[in-house]
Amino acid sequence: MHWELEVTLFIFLVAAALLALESRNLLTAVVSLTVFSFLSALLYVAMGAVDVGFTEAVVGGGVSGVLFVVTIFKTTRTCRD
């Protein structure tokens, strides 16, 4: 039973991936780039590594996706296409 939720998640997290790289929006980016660490997070919750799993979601999608939103805020931004 556990191998159809870890491929559910694999599945969504490549999608959650290919967003992040392919976003021309830096908060559309960092925003994929925060589900990924989540989704990572329950991936190794559904493998068995809690402590892991908890740690990735305090870390990376957590206290990240602040930092990120905050520095995307507080820089300017220009177009140069």
Contents of the next structure:
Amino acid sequence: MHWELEVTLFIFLVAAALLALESRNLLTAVVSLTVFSFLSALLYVAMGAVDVGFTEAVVGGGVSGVLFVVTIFKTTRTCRD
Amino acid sequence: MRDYESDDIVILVSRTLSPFIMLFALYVIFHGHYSPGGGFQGGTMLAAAVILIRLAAGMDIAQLQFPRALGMPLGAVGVLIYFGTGVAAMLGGGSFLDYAYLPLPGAAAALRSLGILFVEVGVGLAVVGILVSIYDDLLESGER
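Since we've got the form predicted alone here, give me the form predicted in complex with its partner chain too.
All chains and molecules follow, beginning with the one already shown.
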């Protein structure tokens, strides 16, 4: 029904995933992962799964980002690959 | 955090925002059985509000709001509420988590609605306790 919206969200989703994978700065990767999570929550809501989208937005965009940031503070900020 | 220094704007915004997040989380928990959401989502939002204060004001001040030692007992109490609801239904004559047999006055349909509310509250408390406890343990590791 909303195929234009879904295609746009998918394009941004893939862009956020590629940025999270390729970024050298781990903090950038974490922020990009949070964006990925929030975009996938929007996709779930657009597809009609409101409960799943709610869970994804709360967990992926709220708590797991904070836990990743704390882990980066505890370790290093740049990847060495 | 190690490089923590007090910032008035961040503290003001987070302590203004945190009660509203908590209120919405309570709404999500208590309306979980007839709208999207439930114990897990509401509990995670409640934990996010607590963690927001911890991030903004630092660990020492945040102890006044939610002490570090409270996390694990709260999680255990949540699991006990869930399990106790199931066992109470068993004691009332039904099978495990069969809310219609809860030893409370009321019709079977009303008892089913009440029973799922107990379970949501238990799940919410457990999720709050364990998530805040995970954050505390992650922050504390390596500092001793």
